[in-house]
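First, one chain by itself: the form predicted on its own, in C-alpha coordinates.
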Amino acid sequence: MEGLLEWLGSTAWSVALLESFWVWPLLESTHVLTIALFVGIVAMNDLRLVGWAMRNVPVSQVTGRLLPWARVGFVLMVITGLLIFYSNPVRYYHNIFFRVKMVLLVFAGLNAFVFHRKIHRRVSEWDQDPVLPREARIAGAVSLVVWAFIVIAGRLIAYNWFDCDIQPQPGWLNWASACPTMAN
(Lines of atoms letter the chains of each structure in order from A and count residues from 1; the text may use other names and numbers.)
(Lines give C-alpha, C1' and ligand atoms only; values in the text may rest on other atoms or scores of the structure.)
Protein backbone atom coordinates (compact mmCIF):
# COMPACT_ATOMS: atom_id res chain seq x y z
CA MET A 1 0.00 0.00 0.00
CA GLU A 2 2.80 2.38 0.91
CA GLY A 3 4.41 2.02 -2.53
CA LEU A 4 1.13 2.75 -4.32
CA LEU A 5 0.54 5.84 -2.20
CA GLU A 6 4.09 7.09 -2.75
CA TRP A 7 3.68 6.65 -6.49
CA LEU A 8 0.30 8.41 -6.41
CA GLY A 9 1.73 11.31 -4.42
CA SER A 10 4.64 11.71 -6.84
CA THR A 11 2.48 11.97 -9.97
CA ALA A 12 2.66 15.31 -11.74
CA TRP A 13 -1.00 16.11 -11.04
CA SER A 14 -0.67 15.35 -7.35
CA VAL A 15 2.43 17.51 -6.96
CA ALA A 16 0.89 20.32 -9.02
CA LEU A 17 -2.27 20.21 -6.92
CA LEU A 18 -0.42 20.38 -3.63
CA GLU A 19 1.91 23.15 -4.80
CA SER A 20 -0.77 25.21 -6.55
CA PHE A 21 -1.12 28.75 -5.30
CA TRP A 22 -4.80 29.05 -6.32
CA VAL A 23 -6.24 25.56 -6.88
CA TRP A 24 -5.30 24.13 -3.48
CA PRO A 25 -7.00 26.86 -1.39
CA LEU A 26 -10.04 26.84 -3.68
CA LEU A 27 -10.27 23.06 -3.40
CA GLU A 28 -9.94 23.10 0.37
CA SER A 29 -12.47 25.93 0.69
CA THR A 30 -14.92 24.12 -1.57
CA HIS A 31 -14.52 20.99 0.56
CA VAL A 32 -15.30 22.94 3.72
CA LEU A 33 -18.30 24.68 2.13
CA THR A 34 -19.76 21.42 0.80
CA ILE A 35 -19.27 19.82 4.22
CA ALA A 36 -21.21 22.75 5.71
CA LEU A 37 -23.94 22.30 3.11
CA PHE A 38 -24.21 18.55 3.59
CA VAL A 39 -23.85 18.43 7.37
CA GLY A 40 -26.20 21.39 7.78
CA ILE A 41 -28.89 19.65 5.75
CA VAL A 42 -28.35 16.34 7.54
CA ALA A 43 -28.53 18.15 10.89
CA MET A 44 -31.84 19.78 9.95
CA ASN A 45 -33.28 16.39 9.06
CA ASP A 46 -31.85 14.80 12.21
CA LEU A 47 -33.21 17.58 14.43
CA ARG A 48 -36.67 16.81 13.04
CA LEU A 49 -36.16 13.11 13.73
CA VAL A 50 -35.18 13.65 17.36
CA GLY A 51 -38.06 16.09 17.78
CA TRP A 52 -36.06 19.24 18.45
CA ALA A 53 -37.14 21.18 15.36
CA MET A 54 -39.98 21.44 12.85
CA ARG A 55 -42.29 19.23 14.91
CA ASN A 56 -45.32 20.39 12.91
CA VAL A 57 -43.77 19.52 9.54
CA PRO A 58 -44.20 15.94 8.31
CA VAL A 59 -40.92 14.03 8.13
CA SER A 60 -41.60 13.09 4.51
CA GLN A 61 -41.71 16.79 3.57
CA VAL A 62 -38.48 17.53 5.41
CA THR A 63 -36.60 14.64 3.83
CA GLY A 64 -38.24 15.17 0.44
CA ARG A 65 -37.14 18.78 0.24
CA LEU A 66 -33.70 18.37 1.77
CA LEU A 67 -32.51 15.08 0.30
CA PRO A 68 -31.77 16.42 -3.22
CA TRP A 69 -29.59 19.17 -1.74
CA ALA A 70 -27.91 16.70 0.58
CA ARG A 71 -27.03 14.51 -2.41
CA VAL A 72 -25.44 17.45 -4.25
CA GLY A 73 -23.47 18.41 -1.14
CA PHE A 74 -22.39 14.81 -0.60
CA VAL A 75 -21.15 14.32 -4.16
CA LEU A 76 -19.17 17.57 -4.13
CA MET A 77 -17.83 16.83 -0.64
CA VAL A 78 -16.59 13.39 -1.73
CA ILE A 79 -15.01 14.66 -4.96
CA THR A 80 -13.15 17.47 -3.21
CA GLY A 81 -12.15 15.15 -0.36
CA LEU A 82 -10.70 12.62 -2.80
CA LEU A 83 -8.76 15.37 -4.56
CA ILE A 84 -7.38 16.59 -1.24
CA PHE A 85 -6.32 13.02 -0.38
CA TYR A 86 -4.75 12.71 -3.84
CA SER A 87 -2.63 15.79 -3.19
CA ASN A 88 -0.68 14.10 -0.36
CA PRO A 89 -1.83 10.49 0.01
CA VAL A 90 1.00 9.19 2.22
CA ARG A 91 0.51 11.92 4.82
CA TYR A 92 -3.25 11.45 4.93
CA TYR A 93 -3.01 7.66 5.00
CA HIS A 94 -0.84 7.80 8.14
CA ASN A 95 -2.78 10.61 9.84
CA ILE A 96 -4.65 9.26 12.89
CA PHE A 97 -7.40 11.87 12.57
CA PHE A 98 -7.92 11.00 8.90
CA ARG A 99 -8.29 7.34 9.89
CA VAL A 100 -10.77 8.22 12.64
CA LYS A 101 -12.72 10.33 10.15
CA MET A 102 -12.86 7.45 7.65
CA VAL A 103 -14.13 5.01 10.29
CA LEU A 104 -16.76 7.53 11.38
CA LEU A 105 -17.81 8.08 7.75
CA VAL A 106 -18.41 4.35 7.40
CA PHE A 107 -20.46 4.39 10.60
CA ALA A 108 -22.46 7.42 9.39
CA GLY A 109 -23.08 5.66 6.07
CA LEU A 110 -24.32 2.52 7.82
CA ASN A 111 -26.61 4.59 10.03
CA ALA A 112 -28.05 6.36 6.97
CA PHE A 113 -28.40 3.06 5.10
CA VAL A 114 -30.33 1.46 7.97
CA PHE A 115 -32.49 4.55 8.37
CA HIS A 116 -33.44 4.79 4.70
CA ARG A 117 -33.78 1.03 4.09
CA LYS A 118 -35.71 0.10 7.23
CA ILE A 119 -37.00 2.96 9.34
CA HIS A 120 -37.91 5.55 6.70
CA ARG A 121 -39.75 2.97 4.59
CA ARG A 122 -42.53 3.04 7.21
CA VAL A 123 -42.65 6.86 7.33
CA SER A 124 -46.33 6.92 6.32
CA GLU A 125 -47.19 5.28 9.67
CA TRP A 126 -45.56 8.01 11.78
CA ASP A 127 -45.03 10.92 9.39
CA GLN A 128 -47.26 13.43 11.21
CA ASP A 129 -46.38 12.40 14.78
CA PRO A 130 -44.70 15.12 16.87
CA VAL A 131 -42.79 12.35 18.71
CA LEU A 132 -41.39 9.84 16.27
CA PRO A 133 -40.70 6.15 16.87
CA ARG A 134 -37.72 5.34 19.04
CA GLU A 135 -35.63 3.91 16.18
CA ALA A 136 -36.09 7.10 14.11
CA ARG A 137 -35.08 9.26 17.08
CA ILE A 138 -32.04 7.05 17.73
CA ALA A 139 -31.00 7.21 14.06
CA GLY A 140 -31.25 11.01 14.15
CA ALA A 141 -29.31 11.30 17.41
CA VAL A 142 -26.58 8.93 16.23
CA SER A 143 -26.27 10.89 12.99
CA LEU A 144 -25.93 14.21 14.82
CA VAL A 145 -23.21 12.87 17.12
CA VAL A 146 -21.28 11.02 14.43
CA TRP A 147 -21.30 13.97 12.01
CA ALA A 148 -20.14 16.29 14.78
CA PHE A 149 -17.18 13.99 15.42
CA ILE A 150 -16.48 13.68 11.68
CA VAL A 151 -16.21 17.47 11.44
CA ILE A 152 -13.93 17.57 14.50
CA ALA A 153 -11.70 14.78 13.19
CA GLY A 154 -11.57 16.43 9.78
CA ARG A 155 -10.47 19.70 11.30
CA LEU A 156 -7.75 17.98 13.33
CA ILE A 157 -6.25 16.39 10.20
CA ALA A 158 -4.49 19.69 9.51
CA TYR A 159 -2.41 19.42 12.69
CA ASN A 160 0.73 17.31 12.66
CA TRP A 161 0.98 16.48 16.36
CA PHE A 162 1.01 12.77 15.64
CA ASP A 163 2.62 12.50 12.21
CA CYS A 164 4.76 9.43 11.68
CA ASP A 165 7.91 11.51 11.16
CA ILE A 166 7.56 13.01 14.65
CA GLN A 167 8.96 10.32 16.92
CA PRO A 168 8.88 8.99 19.50
CA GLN A 169 5.14 8.40 19.56
CA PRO A 170 3.25 5.92 21.72
CA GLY A 171 3.29 2.40 20.28
CA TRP A 172 -0.50 2.27 19.96
CA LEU A 173 -0.45 5.48 17.91
CA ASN A 174 2.24 4.16 15.56
CA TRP A 175 0.18 1.00 15.17
CA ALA A 176 -3.11 2.87 14.60
CA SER A 177 -1.45 5.16 12.04
CA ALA A 178 0.45 2.31 10.35
CA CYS A 179 3.64 4.30 10.76
CA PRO A 180 6.59 2.72 8.96
CA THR A 181 8.67 3.29 12.12
CA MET A 182 6.82 0.36 13.64
CA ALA A 183 9.11 -1.99 11.72
CA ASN A 184 12.26 -0.35 13.20
The other form holds:
Amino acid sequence: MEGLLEWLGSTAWSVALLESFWVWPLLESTHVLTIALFVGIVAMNDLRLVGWAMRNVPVSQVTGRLLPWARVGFVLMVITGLLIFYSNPVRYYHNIFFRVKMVLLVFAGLNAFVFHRKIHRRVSEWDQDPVLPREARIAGAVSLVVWAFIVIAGRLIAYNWFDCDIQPQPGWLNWASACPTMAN
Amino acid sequence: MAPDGWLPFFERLEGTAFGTAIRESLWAFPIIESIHLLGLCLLGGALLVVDLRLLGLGLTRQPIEGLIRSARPWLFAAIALMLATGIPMFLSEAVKCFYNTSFWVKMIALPIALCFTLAIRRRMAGGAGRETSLGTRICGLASIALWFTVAAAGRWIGYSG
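Mind pulling up the form predicted in complex with the partner chain next to the form predicted on its own we just looked at?
The complete assembly is shown below, putting the previous chain first.
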Protein backbone atom coordinates (compact mmCIF):
# COMPACT_ATOMS: atom_id res chain seq x y z
CA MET A 1 0.00 0.00 0.00
CA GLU A 2 2.72 2.40 1.14
CA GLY A 3 4.77 1.74 -2.01
CA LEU A 4 1.77 2.18 -4.27
CA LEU A 5 0.87 5.51 -2.66
CA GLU A 6 4.48 6.71 -2.81
CA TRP A 7 4.56 5.89 -6.50
CA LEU A 8 1.20 7.64 -7.01
CA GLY A 9 2.48 10.75 -5.23
CA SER A 10 5.63 10.79 -7.35
CA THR A 11 3.80 10.80 -10.69
CA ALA A 12 4.23 14.00 -12.67
CA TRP A 13 0.54 14.96 -12.47
CA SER A 14 0.41 14.50 -8.70
CA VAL A 15 3.47 16.70 -8.18
CA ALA A 16 2.12 19.31 -10.60
CA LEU A 17 -1.24 19.37 -8.75
CA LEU A 18 0.31 19.81 -5.32
CA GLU A 19 2.61 22.59 -6.48
CA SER A 20 0.10 24.41 -8.70
CA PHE A 21 -0.70 27.96 -7.68
CA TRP A 22 -4.27 28.02 -9.02
CA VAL A 23 -5.46 24.48 -9.68
CA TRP A 24 -5.19 23.16 -6.13
CA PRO A 25 -7.15 26.03 -4.51
CA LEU A 26 -9.72 25.79 -7.30
CA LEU A 27 -10.06 22.05 -6.67
CA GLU A 28 -10.53 22.51 -2.96
CA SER A 29 -13.00 25.40 -3.41
CA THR A 30 -15.05 23.27 -5.81
CA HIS A 31 -14.91 20.44 -3.28
CA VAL A 32 -16.23 22.73 -0.50
CA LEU A 33 -18.96 24.33 -2.63
CA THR A 34 -20.20 21.00 -3.95
CA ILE A 35 -20.27 19.73 -0.35
CA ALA A 36 -22.55 22.67 0.46
CA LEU A 37 -24.77 21.59 -2.45
CA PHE A 38 -24.75 17.87 -1.61
CA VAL A 39 -24.85 17.98 2.20
CA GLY A 40 -27.30 20.91 2.10
CA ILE A 41 -29.87 19.02 0.05
CA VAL A 42 -29.30 15.77 1.94
CA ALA A 43 -29.78 17.72 5.20
CA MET A 44 -33.11 19.18 4.01
CA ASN A 45 -34.20 15.64 3.10
CA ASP A 46 -33.10 14.39 6.53
CA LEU A 47 -34.89 17.25 8.29
CA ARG A 48 -38.10 16.18 6.53
CA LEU A 49 -37.53 12.59 7.69
CA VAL A 50 -36.91 13.68 11.26
CA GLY A 51 -39.98 15.92 11.10
CA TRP A 52 -38.26 19.27 11.58
CA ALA A 53 -38.88 20.77 8.13
CA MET A 54 -41.40 20.66 5.26
CA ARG A 55 -43.80 18.48 7.24
CA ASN A 56 -46.61 19.29 4.80
CA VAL A 57 -44.58 18.12 1.77
CA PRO A 58 -45.01 14.40 0.89
CA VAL A 59 -41.82 12.43 1.61
CA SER A 60 -41.87 10.89 -1.89
CA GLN A 61 -41.73 14.41 -3.36
CA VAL A 62 -38.64 15.26 -1.32
CA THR A 63 -36.84 11.99 -2.04
CA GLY A 64 -38.02 11.83 -5.66
CA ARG A 65 -37.71 15.44 -6.84
CA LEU A 66 -35.35 17.28 -4.48
CA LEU A 67 -32.86 14.59 -3.42
CA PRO A 68 -31.76 13.73 -7.02
CA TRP A 69 -30.19 17.22 -7.20
CA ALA A 70 -27.77 16.10 -4.53
CA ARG A 71 -26.29 13.72 -7.13
CA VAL A 72 -24.89 16.67 -9.08
CA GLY A 73 -23.01 17.72 -5.97
CA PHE A 74 -22.03 14.13 -5.19
CA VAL A 75 -20.34 13.50 -8.54
CA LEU A 76 -18.30 16.74 -8.42
CA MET A 77 -17.52 16.24 -4.73
CA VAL A 78 -16.12 12.74 -5.34
CA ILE A 79 -14.10 13.75 -8.42
CA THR A 80 -12.53 16.77 -6.70
CA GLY A 81 -11.97 14.73 -3.53
CA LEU A 82 -10.14 11.99 -5.42
CA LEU A 83 -7.96 14.56 -7.20
CA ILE A 84 -7.11 16.23 -3.87
CA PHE A 85 -6.13 12.80 -2.49
CA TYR A 86 -4.07 12.14 -5.63
CA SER A 87 -2.13 15.38 -5.07
CA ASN A 88 -0.64 14.07 -1.80
CA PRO A 89 -1.62 10.41 -1.26
CA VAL A 90 0.90 9.40 1.43
CA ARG A 91 0.06 12.37 3.64
CA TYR A 92 -3.71 11.84 3.45
CA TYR A 93 -3.40 8.08 3.91
CA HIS A 94 -1.75 8.60 7.30
CA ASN A 95 -3.86 11.60 8.38
CA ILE A 96 -6.10 10.61 11.29
CA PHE A 97 -8.93 13.00 10.26
CA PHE A 98 -8.87 11.58 6.74
CA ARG A 99 -9.17 8.08 8.19
CA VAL A 100 -12.05 9.10 10.45
CA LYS A 101 -13.75 10.73 7.48
CA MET A 102 -13.44 7.60 5.35
CA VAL A 103 -14.94 5.40 8.10
CA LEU A 104 -17.81 7.86 8.56
CA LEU A 105 -18.40 7.94 4.78
CA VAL A 106 -18.88 4.18 4.87
CA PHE A 107 -21.40 4.62 7.72
CA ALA A 108 -23.27 7.31 5.79
CA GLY A 109 -23.35 5.08 2.72
CA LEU A 110 -24.70 2.11 4.70
CA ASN A 111 -27.35 4.28 6.32
CA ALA A 112 -28.45 5.62 2.93
CA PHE A 113 -28.47 2.07 1.53
CA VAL A 114 -30.67 0.75 4.35
CA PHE A 115 -32.98 3.75 4.05
CA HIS A 116 -33.50 3.45 0.30
CA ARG A 117 -33.59 -0.36 0.14
CA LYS A 118 -35.69 -1.08 3.21
CA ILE A 119 -37.37 1.90 4.82
CA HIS A 120 -38.27 3.99 1.77
CA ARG A 121 -39.92 0.99 0.08
CA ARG A 122 -42.99 1.45 2.24
CA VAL A 123 -43.10 5.22 1.70
CA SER A 124 -46.66 5.03 0.33
CA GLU A 125 -47.90 3.97 3.78
CA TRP A 126 -46.73 7.19 5.44
CA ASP A 127 -45.97 9.55 2.56
CA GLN A 128 -48.18 12.43 3.78
CA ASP A 129 -47.62 11.96 7.53
CA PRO A 130 -46.07 14.93 9.33
CA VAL A 131 -44.49 12.50 11.82
CA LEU A 132 -42.86 9.49 10.16
CA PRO A 133 -42.31 5.95 11.50
CA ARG A 134 -39.45 5.55 13.94
CA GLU A 135 -37.04 3.87 11.48
CA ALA A 136 -37.38 6.72 8.95
CA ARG A 137 -36.76 9.31 11.68
CA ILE A 138 -33.71 7.38 12.90
CA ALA A 139 -32.29 7.13 9.37
CA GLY A 140 -32.70 10.92 8.97
CA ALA A 141 -31.10 11.67 12.34
CA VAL A 142 -28.17 9.29 11.71
CA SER A 143 -27.54 10.92 8.31
CA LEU A 144 -27.60 14.43 9.82
CA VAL A 145 -25.14 13.56 12.59
CA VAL A 146 -22.78 11.46 10.44
CA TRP A 147 -22.60 14.04 7.65
CA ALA A 148 -21.93 16.81 10.19
CA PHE A 149 -18.94 14.89 11.51
CA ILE A 150 -17.76 14.08 7.97
CA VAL A 151 -17.69 17.82 7.20
CA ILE A 152 -15.84 18.60 10.45
CA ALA A 153 -13.32 15.76 9.99
CA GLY A 154 -12.82 16.80 6.37
CA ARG A 155 -12.05 20.39 7.30
CA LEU A 156 -9.57 19.26 9.97
CA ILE A 157 -7.55 17.16 7.48
CA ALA A 158 -5.86 20.46 6.59
CA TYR A 159 -4.20 20.56 10.04
CA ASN A 160 -1.03 18.52 10.61
CA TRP A 161 -1.23 18.29 14.44
CA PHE A 162 -1.26 14.50 14.41
CA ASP A 163 0.73 13.78 11.25
CA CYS A 164 3.38 11.06 11.47
CA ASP A 165 6.26 13.54 11.16
CA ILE A 166 5.04 15.42 14.26
CA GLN A 167 6.27 13.35 17.21
CA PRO A 168 5.92 12.32 19.98
CA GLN A 169 2.27 11.25 19.72
CA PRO A 170 0.36 8.74 21.84
CA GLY A 171 0.97 5.14 20.73
CA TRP A 172 -2.67 4.51 19.86
CA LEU A 173 -2.68 7.55 17.58
CA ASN A 174 0.41 6.40 15.70
CA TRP A 175 -1.23 2.97 15.44
CA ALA A 176 -4.52 4.48 14.17
CA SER A 177 -2.61 6.60 11.65
CA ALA A 178 -0.48 3.57 10.61
CA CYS A 179 2.66 5.66 11.09
CA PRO A 180 5.90 3.89 10.15
CA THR A 181 7.32 2.47 13.42
CA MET A 182 10.68 4.22 13.00
CA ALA A 183 8.88 7.47 13.86
CA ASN A 184 8.54 6.37 17.50
CA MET B 1 -9.13 47.59 -1.39
CA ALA B 2 -10.31 49.53 1.69
CA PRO B 3 -9.24 53.08 2.66
CA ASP B 4 -5.98 53.16 4.67
CA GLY B 5 -7.75 55.20 7.33
CA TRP B 6 -9.67 52.11 8.39
CA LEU B 7 -6.54 50.15 9.29
CA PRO B 8 -6.25 51.34 12.94
CA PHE B 9 -9.82 50.23 13.53
CA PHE B 10 -9.02 46.75 12.18
CA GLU B 11 -5.88 46.65 14.32
CA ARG B 12 -7.97 47.45 17.38
CA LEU B 13 -10.44 44.68 16.50
CA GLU B 14 -7.63 42.18 16.16
CA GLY B 15 -6.19 43.33 19.47
CA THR B 16 -9.40 42.70 21.42
CA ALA B 17 -9.18 40.03 24.11
CA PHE B 18 -11.66 37.88 22.17
CA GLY B 19 -9.75 38.05 18.89
CA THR B 20 -6.45 37.42 20.66
CA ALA B 21 -7.78 34.41 22.57
CA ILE B 22 -8.90 32.73 19.32
CA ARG B 23 -5.65 33.56 17.55
CA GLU B 24 -3.54 32.12 20.34
CA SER B 25 -5.55 28.94 20.72
CA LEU B 26 -4.53 25.90 18.70
CA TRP B 27 -8.04 24.47 18.44
CA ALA B 28 -10.41 27.44 18.51
CA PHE B 29 -10.03 28.61 14.91
CA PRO B 30 -10.26 25.14 13.30
CA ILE B 31 -13.33 24.23 15.36
CA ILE B 32 -15.08 27.56 14.67
CA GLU B 33 -14.15 27.17 11.00
CA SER B 34 -15.67 23.67 10.88
CA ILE B 35 -18.92 24.91 12.39
CA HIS B 36 -18.88 27.79 9.88
CA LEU B 37 -18.71 25.12 7.16
CA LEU B 38 -21.67 23.24 8.68
CA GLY B 39 -23.60 26.53 8.58
CA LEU B 40 -22.67 26.86 4.89
CA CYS B 41 -24.10 23.41 4.16
CA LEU B 42 -27.33 24.21 5.97
CA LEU B 43 -27.52 27.57 4.19
CA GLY B 44 -26.99 25.84 0.85
CA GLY B 45 -29.83 23.43 1.53
CA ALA B 46 -32.28 26.05 2.82
CA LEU B 47 -31.56 28.31 -0.18
CA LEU B 48 -31.62 25.61 -2.85
CA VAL B 49 -34.98 24.15 -1.81
CA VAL B 50 -36.51 27.51 -2.77
CA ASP B 51 -34.11 28.50 -5.60
CA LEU B 52 -34.58 25.20 -7.47
CA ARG B 53 -38.34 25.64 -7.14
CA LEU B 54 -38.08 29.19 -8.53
CA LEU B 55 -36.19 27.76 -11.51
CA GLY B 56 -39.02 25.28 -12.10
CA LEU B 57 -37.00 22.34 -10.71
CA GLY B 58 -37.13 20.25 -7.55
CA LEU B 59 -40.37 20.42 -5.53
CA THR B 60 -42.49 21.82 -8.37
CA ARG B 61 -45.79 20.54 -6.97
CA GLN B 62 -45.47 22.74 -3.91
CA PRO B 63 -46.51 26.41 -3.93
CA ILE B 64 -43.49 28.75 -3.85
CA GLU B 65 -44.88 30.67 -0.90
CA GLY B 66 -45.19 27.50 1.19
CA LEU B 67 -41.63 26.40 0.47
CA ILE B 68 -40.25 29.80 1.37
CA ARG B 69 -42.09 29.57 4.69
CA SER B 70 -40.88 25.99 5.33
CA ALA B 71 -37.26 26.82 4.61
CA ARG B 72 -37.22 30.14 6.50
CA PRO B 73 -36.41 28.87 10.04
CA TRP B 74 -33.48 26.86 8.65
CA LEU B 75 -32.35 29.77 6.51
CA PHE B 76 -32.32 32.03 9.58
CA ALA B 77 -30.63 29.36 11.69
CA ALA B 78 -27.92 28.97 9.02
CA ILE B 79 -27.35 32.73 8.74
CA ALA B 80 -27.19 33.05 12.55
CA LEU B 81 -24.70 30.17 12.77
CA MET B 82 -22.54 31.66 10.02
CA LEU B 83 -22.47 35.10 11.64
CA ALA B 84 -21.82 33.66 15.11
CA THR B 85 -18.78 31.78 13.76
CA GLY B 86 -17.71 34.19 11.01
CA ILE B 87 -17.38 37.25 13.25
CA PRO B 88 -15.03 35.54 15.76
CA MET B 89 -12.86 34.27 12.88
CA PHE B 90 -12.72 37.80 11.48
CA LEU B 91 -11.78 39.26 14.88
CA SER B 92 -8.90 36.80 15.22
CA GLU B 93 -7.33 37.98 11.95
CA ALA B 94 -8.88 41.38 11.20
CA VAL B 95 -5.65 42.90 9.82
CA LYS B 96 -5.12 40.00 7.42
CA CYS B 97 -8.71 40.48 6.27
CA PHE B 98 -8.11 44.21 5.79
CA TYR B 99 -5.42 43.45 3.18
CA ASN B 100 -7.37 40.53 1.67
CA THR B 101 -9.23 41.25 -1.59
CA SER B 102 -11.41 38.13 -1.25
CA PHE B 103 -12.57 39.34 2.15
CA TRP B 104 -13.78 42.62 0.67
CA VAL B 105 -15.46 40.89 -2.25
CA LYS B 106 -17.32 38.79 0.30
CA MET B 107 -18.20 41.83 2.44
CA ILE B 108 -19.71 43.56 -0.59
CA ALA B 109 -21.53 40.49 -1.91
CA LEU B 110 -22.85 39.39 1.50
CA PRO B 111 -25.15 42.38 2.28
CA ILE B 112 -26.41 42.33 -1.31
CA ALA B 113 -27.18 38.61 -1.06
CA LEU B 114 -28.83 39.07 2.35
CA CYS B 115 -31.01 41.97 1.18
CA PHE B 116 -31.91 40.08 -1.97
CA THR B 117 -32.98 36.98 -0.06
CA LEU B 118 -34.77 38.69 2.81
CA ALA B 119 -36.50 41.43 0.81
CA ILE B 120 -36.63 40.89 -2.95
CA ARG B 121 -36.77 37.10 -3.31
CA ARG B 122 -39.39 36.89 -0.61
CA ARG B 123 -41.59 39.52 -2.24
CA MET B 124 -41.11 38.44 -5.85
CA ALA B 125 -41.90 34.86 -5.05
CA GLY B 126 -44.68 35.69 -2.62
CA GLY B 127 -47.05 36.69 -5.41
CA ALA B 128 -46.42 33.61 -7.47
CA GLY B 129 -48.44 30.48 -6.85
CA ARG B 130 -47.58 27.14 -8.35
CA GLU B 131 -46.48 28.41 -11.74
CA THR B 132 -42.93 29.28 -12.67
CA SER B 133 -42.42 32.47 -14.67
CA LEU B 134 -39.49 34.27 -16.22
CA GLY B 135 -39.47 36.44 -13.10
CA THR B 136 -39.17 33.53 -10.69
CA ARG B 137 -36.43 31.95 -12.83
CA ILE B 138 -34.37 35.15 -12.84
CA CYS B 139 -34.92 35.41 -9.09
CA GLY B 140 -33.71 31.85 -8.48
CA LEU B 141 -30.69 32.29 -10.71
CA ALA B 142 -29.75 35.63 -9.09
CA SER B 143 -30.00 34.06 -5.62
CA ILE B 144 -27.70 31.18 -6.59
CA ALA B 145 -25.22 33.54 -8.29
CA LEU B 146 -25.09 35.95 -5.33
CA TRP B 147 -24.61 33.28 -2.67
CA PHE B 148 -22.12 31.43 -4.86
CA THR B 149 -20.04 34.62 -4.94
CA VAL B 150 -20.24 34.96 -1.15
CA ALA B 151 -19.22 31.34 -0.56
CA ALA B 152 -16.45 31.22 -3.18
CA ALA B 153 -14.95 34.52 -2.01
CA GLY B 154 -15.18 33.26 1.56
CA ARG B 155 -13.21 30.11 0.78
CA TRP B 156 -10.67 32.20 -1.13
CA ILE B 157 -9.88 34.36 1.93
CA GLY B 158 -7.76 31.44 3.10
CA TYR B 159 -5.69 31.35 -0.10
CA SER B 160 -5.04 34.98 -1.00
CA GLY B 161 -2.58 37.03 0.99
